[in-house]
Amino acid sequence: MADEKKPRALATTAAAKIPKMTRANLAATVRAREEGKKVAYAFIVCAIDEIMRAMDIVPAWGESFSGICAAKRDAEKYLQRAEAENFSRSLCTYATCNLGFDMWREELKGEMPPDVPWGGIGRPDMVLGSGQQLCDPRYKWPQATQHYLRDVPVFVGGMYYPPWDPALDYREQEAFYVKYNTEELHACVRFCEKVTGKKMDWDRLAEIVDLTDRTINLFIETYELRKTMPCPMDTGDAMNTMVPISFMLGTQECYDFYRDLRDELKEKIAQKQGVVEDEKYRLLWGAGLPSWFALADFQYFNSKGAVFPVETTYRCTEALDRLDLPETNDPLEHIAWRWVRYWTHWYDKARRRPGSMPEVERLIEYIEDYKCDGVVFHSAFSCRSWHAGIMLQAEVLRQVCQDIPVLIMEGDIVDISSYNEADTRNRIDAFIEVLETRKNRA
C-alpha cells in the first residue's frame, strides 16, 4: 500500500496570496469597460506585457484563465461546448476550454454563464497574440476566437529566434532576428494604437521595460536561493508563484511579490527550514506544463522526502548579464534583443557537447546547480507544440548523463479525463525506488 499522503511541512506564505492576485487580474478584465481600458486577450511569455501596460490595456489571459477551471475541476462543461463545435479533445485545451467558455457568453449576450469560476473572464476588445515560433494554437487560437467574436481584431505576431543548428553560428543570424522582431512589436503598438485610440506614451514604455528588467534580476535572485539544503521552495510552490511573472510583468505589484518572497526565502534559510523535514532527493521538473487538477502530486513527491529545487517550466527568463545585451535606445529593440538572447545563449555551451543541445544544456547546467538526483518530465497529450520535444530531450539527456534517473509522467494540463491518480503514483513510488537505489549504490 501506498504511503499516507503528508502536506508539506512549510509552504511559503507568498503562494497562498497568489489566488486573491489571479482573481483581481480576472475582476480587472470584467471592469475595464466601466473604467474606460480595454482588454485585450493574451497569451503568456508574450513578449509584449510592457506594451499592454503602457497603453493601459487590461490583459485577460486564457491560458490562465483555462487553467483555474482545470485547479477548480470544473473545466468539462466548456470542453464540451467546444466539442459540440467540432473542436478535438486531442486539440490544446487551453483553447478549447477558453472557447467553449467564449461560445457560451456569447450565447447569453455578454452574461457570464452560470457558476463561472472566480467570476469569469472579460469579454475583450482585441486579441494581441504571440506565437513564440512553437507553438501552432498561438496562431489557431485567436482566428477561432474571431470566429465567435467577430468585432474583435486581431494581431498575431511570431517573436522568431535563430534555430538550433550546430553548423551554424547562431551570431550571425541574430541581428536579423532582432530587426525583424522590433519591427513586429512597433507593429502590434500601431495596431494598439488604432484600438484604443490613444498614442503610445514611448517614456512611460521605457520606464515600464527598465522596471521588467529590474523584476527579472529579482525573481532569478530570489529562485537561486532553492540551491539551499535543505530547498526551502519546491515547485509545487513555484506552479504558483510563477503568476506574476507570467501575467503581472511590467508592474509594481509584481516586482513587489518577488522581493517580499525573496526575503521569506532568507528567513527560512536562516533558519534551515526546508519544504520537507527530511530531504532525501533533490529532483529536477525537467520539461512540461504541469496538470493543474493534481497538483497535489507534488505533495506526494514530498511525503516521498523528494523535493524540487528547480524547474524550466515557467522560468522563461534569465539574470540580464548572463544575457550580454547590446545597448540600444528602442525599448522595443530591447526587448526584441533580450527574447532572442534568452532563447541563443545556451547553444555556445550545446556546440560544446557533441550530440546535445540546448534544451539539455540548460537541463545539465540545473542538474549541476541544483545538485538534483533525478529528473521529472510531464508529457501533456493536448499540449503537442510545447511537449512534442520532451521525448527527445529525455533520450539526448539520458546519453550525456547516462546515470541520472528519469522519470516521464502522462497527462494534460485541463482534462482531467487523462488522468489516473492511481497509476501515477505507482510511477512515482516506482521511481522513488530507482533514486533509493541509486542512492544506496552512491
Second form
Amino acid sequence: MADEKKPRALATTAAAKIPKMTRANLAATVRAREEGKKVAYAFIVCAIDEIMRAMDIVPAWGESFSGICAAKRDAEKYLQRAEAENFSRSLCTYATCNLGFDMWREELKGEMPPDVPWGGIGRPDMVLGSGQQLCDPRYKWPQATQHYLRDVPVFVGGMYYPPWDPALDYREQEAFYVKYNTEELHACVRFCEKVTGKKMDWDRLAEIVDLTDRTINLFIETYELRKTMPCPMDTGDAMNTMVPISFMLGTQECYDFYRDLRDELKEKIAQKQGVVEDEKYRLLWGAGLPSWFALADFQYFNSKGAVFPVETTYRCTEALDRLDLPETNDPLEHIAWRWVRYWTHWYDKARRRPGSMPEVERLIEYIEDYKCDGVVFHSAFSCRSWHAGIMLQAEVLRQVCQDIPVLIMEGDIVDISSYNEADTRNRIDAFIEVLETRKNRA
Amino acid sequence: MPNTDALALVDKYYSNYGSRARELKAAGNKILGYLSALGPVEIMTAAGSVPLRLKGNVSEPITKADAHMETIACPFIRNVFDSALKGRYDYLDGMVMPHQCDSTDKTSNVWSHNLGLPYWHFLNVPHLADDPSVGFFTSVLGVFKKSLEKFMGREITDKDLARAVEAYNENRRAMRELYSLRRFVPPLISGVEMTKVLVAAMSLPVDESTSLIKGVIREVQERAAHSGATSSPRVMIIGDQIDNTAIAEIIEGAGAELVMDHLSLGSKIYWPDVDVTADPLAGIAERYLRKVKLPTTFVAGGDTYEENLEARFGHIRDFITEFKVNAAIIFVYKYCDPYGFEVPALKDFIESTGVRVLYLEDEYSTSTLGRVKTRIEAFLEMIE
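Switch from the form predicted on its own to the form predicted together with the partner chain and print that structure.
Complete assembly follows, chain above in first position.
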C-alpha cells in the first residue's frame, strides 16, 4: 500500500487553478448560512445544476469532498466511522467517507471535525438525490444521510433514458422518457421552492440553461483540441479540469474557465508543446473514475512517453448540434431532451455495427478521432455504477473493432487499502511493452 | 393433490431446480428466465410463456463468470450468471432483466452478450414511486408487452392480463395462508421447509405453484393437533434472494425457529397483490413500485424522518407483532449498495420494537458458512 502523497505535475496552467476553485466551492458551502443561502447536498450528473444555480442554492458535492479526502490520503478516519456504524467497506466509498464525516460533525454538535481537509463541507439544508440507470448511492446515500441529519429534507427525482436494445427503436420511447424527466425536474423545483421559501425565476433559469448550453459546446470544442499531436493536455489534467463542468455548471466562472483553457491549448498547439517531449503512445482512458490518491500514475504513463488525449470519464455531455434537440419553451424540458439525447447518442452507430454496443462505439469514435494506440480502464472496487461492465466493453471492443491493446487497472476511488503502487506500475510497464512491440511490428 | 404428496414434491422441485420448466420446454412451451422480485410475471404469463425466476447454486464455486463479469458485482448475480454460462438454464428461450440495482443494470449487456438467447429485455424499472413514476413505469411495461408480443407471435389482450393477474393474486393469497401457519407456537412449518416451498413455488407456472402451496397447507395443517408450546427464540430473516436452506438450517440447528422472512422471494412478493385497474398495466406498475417493498425503490412518504421510517419499515414491525418475532437477522450480500446503505436505519428501527438484531454481510456461497454459523449461534445464545 502506498502511504505517501505524491503530487502530480500539471501540464496546463488552467488545471493548476483547480485546487483554488475547489477550495472556494467548499468554502461557499461553509459560509452559506451567514450569507442567508441554502445548501444542498448534491451529486454530479443529475441534471439539476441549473435549478440549483437559478435558485441561489449552494451545491455541496459529496463526491468532491470525498475525492479531496482521498487525494489528501486522509479519508480513512471517516471510512472507519462509517464502518463502525455498519456501513460496509464494499459500499460506495464516496458515500461512506462523507457519511463518516457527517456523523463526526453531528457528534460535535455542528462543529467541524478537527483537521478536516480544506475546511470541510457545509451542513446541508436539503439533499437532492436522483434515481437513474446509474448509481444506486444517488438515492440511497440521501436516505443514509438523513439517518444522521434528521431535520434535513430529502428529494429524489427520476432521470431516465431508453435503455440500449438493438431490437427496439429508442426514438419511439423518447417522448415518454422526456415527459417523465420533465415532470420530475418540475417536482424538484417545487421542493426547492418549499425549502428555500423562494419562487423560481423562470427567466433566470432560461438564461442559465442557455449559459450551460454554450458552456457544453465550449467544453467539447476545448477538449477536441486535444486531438492535436503532440497532445497539449491529457487525462491527468482532465481529472482536474473536470471540476467546473461537474461541479460549477450553470455559472459564468465555469464558462470562463473553459474559454481560458481553450485559449491556453491553442497557444500550446501553436508552439507544438505536448504533455511529453517525445510522444510515443496515445491512449484512451476508456472508463472508470480514477484513484484520487494515485493521480501520479498518469505522470508515470507520461514518463514512458504515453499520453491520454481523451477520456470518457467526466465527459458526460456532447456538443449540442450533434444531439439535434427539439425546440421547447420549457427550460426543464430542454434539460430533459439534452439528457435523453446524450445518453442515446451512440445508439444509431451501435445498431449499424452488428455485435457492437453504444459504449464501444464511443470508444471506437475516440480511438479514431484521437488516433489512440491503446485503451486503459480503471476498475474501482467500491463503485458498481461506472465500473461493472468494463470487461464487456473491452471484450466487445476487441471483437468488433480491432485487436487493440487494453489495460484494466484495479483500485478504488477513495479507499487506499485497495491500491498497490508496485503492482500497478508493473502492469503499466507490461502494457507499455505491448504497445512498443505492436508499434515496432507496424 | 393427495395430502401426503405436497412436501415431497416441494423437495423434488427444490433439489432439482427448474426441472418442471425443462419438462414444459420439452412439451413445446417457451420459457423466460428473470431475475429479482421485479420480474413482471403477470405479463410473461399472459403472453403464454412460462416465467422462471433464476437462482444460483451456493455450493458451486464461480469458475466461468469471472472471465466476463467484474467481481465487484453482486455475488448473487455473479453466481446465477455462472450457472447460466455452465448450461444450467440451457432451455431458456429468453430472459427479462428488471432494473433493480446497479448490478442488474450494469451487467444486463454482459448477460445478453454472453448467453445469446433468442429474446432479451431490460425492463427499466424506476427507483421512485411518485405519480409520474407510476405513469412512466406503465409506459415502460407497455414497451415490454409490445416486445414480448412480437417474440411470442401473439397479442396479449386485457383479458389475458386480467386472468394472469387473478391467478397470481390467488397464488399470493394461498402463500399468505401458508405463512399464517408460522404464527403458531411452535410454527406448523419449519423455516427449512418454508424456504424449500418458496424456492419451489418460483420455479413453477402460477397455477401449478398455487396447487402445490395449497397441498402443503393441507399437509401442514394436520400437524396442529400434535403441536406443543415451546419457548425457542422466534427469528425473522431480512434480505434479498436467500434461496437455499443453509441459513435456515443454522438457525434451526441452534434451537431457534425461523418463523418469518422479509425476503425478495418471500413476504416481499407474497404480501402485495395487483389491483384490478382500467388499464391492467397501471395496476401492475402500481404493485411493483408502491407495494413491493424493496430498498431499491425510494420511499418519499412522511413529513418527518420518523414518519418516513414508518413508511419504509412499518410493515416489518407488523410482521414482528403478528409472528411473535423476538430476534431478527439482516443478511446482506456483499457489494450491495441498496441494502447496505439502509442497514443502520433498518437495524435501529427493528431494535426500537424491542427485537434484537444481527447484521451479517456475506457471500452467496456456502464457502463462508462457517463464520456465518459462528455468528448466528453466538447471537441466538444471547436471545436465549
